[in-house]
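Here we start with a single chain on its own, the form predicted on its own, put down as structure tokens.
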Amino acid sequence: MRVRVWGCRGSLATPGPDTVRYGGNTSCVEVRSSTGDALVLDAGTGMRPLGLALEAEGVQRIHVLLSHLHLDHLQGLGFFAPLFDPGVEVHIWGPASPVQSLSDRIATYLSPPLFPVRLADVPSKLQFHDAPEDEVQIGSVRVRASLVTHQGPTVGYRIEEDGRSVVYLPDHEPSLGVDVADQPVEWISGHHLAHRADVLLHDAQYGDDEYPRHVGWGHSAVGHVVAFARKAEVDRLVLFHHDPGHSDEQLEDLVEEARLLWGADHQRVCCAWDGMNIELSPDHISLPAPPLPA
């Protein structure tokens, strides 16, 4: 299984000289199984270059797994090239709502005046599904979802193949009003999804000094992420959903803070960056370092 990060910024795309190393695209992660199945986690602005790559490759079936429908996780969908190819089958999964169907909620964005093309006029073969609470098979991988603590219906995803697992929790606040380290695991949002994951991509929007000003915003501080990952017995932790106000240098400070909190084997903690490739095989896991500063 191969995981490629196409966008890891939170809230707002942030191109510019201060974000060159870690990137400015909002959340979008590609997962490719050993048999070539294409899964896309979230539809942030990183989805545009991913779509061009999938189009060039001629991929005919794509599963898009949306964690939630906040704009930074959806705004790339209308610029996803395969969506406009009548020969491509696109399955869109997302959190269920008792009020509206997933397609109706997405159509609120993909329609005038917010977007020039209506969802109903998109030519690809579109199918919509509620995020699977029970495990489903997509090609050679197994996928399940679970509701987590964040504003609006929000889910995280766990993807497994050949005894390896990747968990994606891009917007998550498990420490809302509590100390995760002191809580029973059954009371911790997302714990059963992340338990003993090989790789966890997790919201780490704030430094511990920033978090008190953002309690209840639905995002995590670095200290909370490390405590959560330790409690869930995660093998490797990737900090994700970077604050749009954080420069490359600030992100490097945050990952060093996380590594100090992690302690031994601190190389198992790293910071996501646009273009990052994670390889998981039965006998190997690779977490590459970001490119060196220019």
Contents of the next structure:
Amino acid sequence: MRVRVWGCRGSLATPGPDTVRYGGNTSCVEVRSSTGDALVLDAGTGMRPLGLALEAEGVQRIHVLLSHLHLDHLQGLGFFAPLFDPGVEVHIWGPASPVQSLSDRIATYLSPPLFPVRLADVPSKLQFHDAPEDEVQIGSVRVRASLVTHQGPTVGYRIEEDGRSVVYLPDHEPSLGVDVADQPVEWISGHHLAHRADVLLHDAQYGDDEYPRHVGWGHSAVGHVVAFARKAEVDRLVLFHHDPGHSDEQLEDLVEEARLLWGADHQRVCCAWDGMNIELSPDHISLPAPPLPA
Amino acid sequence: MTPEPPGGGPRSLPLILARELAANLATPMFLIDAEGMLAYCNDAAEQILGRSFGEIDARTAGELGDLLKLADLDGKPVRRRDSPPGVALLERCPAHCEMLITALDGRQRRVEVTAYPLFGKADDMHGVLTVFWEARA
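Any chance you could show the form predicted in complex with the partner chain after that form predicted on its own?
Time for the whole complex; same chain goes first.
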């Protein structure tokens, strides 16, 4: 299984000289199974270059797994080249809502005046599915979703193949109103999903000093993420959903903060960047070092 | 596929959020899961129940109802199933009444009790949140 980060910025795309190394595209992660199945976690602005790559490769079936429908996780969908190819089958998965279907909610964005093309006019073969609370098989990987603490219906995903697991919790505030370190695990949002994951990509939008001004916004501080990951006994933690106000240097400070909290084996904590490739095979996990300053 | 974590099974998000709400309020509340087990009571509810949650953990709501003496304002016993949490659990609708509760410490209180079922997706009940207010004489 191969994981490639195409966007890891939270809230708003943030191009510019301060974000050159870690990138400014919003959430989008490609997961490719060992047999080539194409899964896409979220449809942030990183989805545009991913779409071009998948189009060039001629991929004919794509599963887009949406964590939720906030715009930073959806905005790239309208610029995803395979969506406009009538020969491509696109399955879109997302959290269920008691009031509106997934397609109706997505159509709120993909329709005038917010977008020139109506969802109903998109030429690819589109199918919509509720995020699977029970495990489903997609090609050679197994996928399971679980509702987690954020603003509005939001899920995280666990993807497994050949005994390896990747968990994606891009927008998550498990520490809202509680101290995760003291909580029984069954009462921690997302714990069951993340438990003993090989790689956890997790919301780390704030420094611990920034969090008090953002309680209830649906995101985590670095200290919360480390406590959550430790409690869930994950093997590697990748900080994700970077605040648009954080420069490359500030992200490196946050990684250092997280590594101090993690303690021994602190190299198991790192920060996602646009272009990061993670390889998981039965006998090996590879997380490359981040890009060096120019 | 997920390795089973220690402790009980994972709680659903509606229950987790209800617990977090209760844990952060001074209003007595307790939470029953969809199987009728007492899942949580906050500090303030310990006064109503007359014991700490640690002492009454893992009892069913029915067992708890047996331990608490429930009565209407005339002192006539109220069956568990007719109490607000019983109605909310069994009939899946909100319920409210004023009643007398004799707690596990033997102290009787006149309280208003509101219970409502927690639904996630339509028809998917996760449990019942019960709220107590000490009634003013």
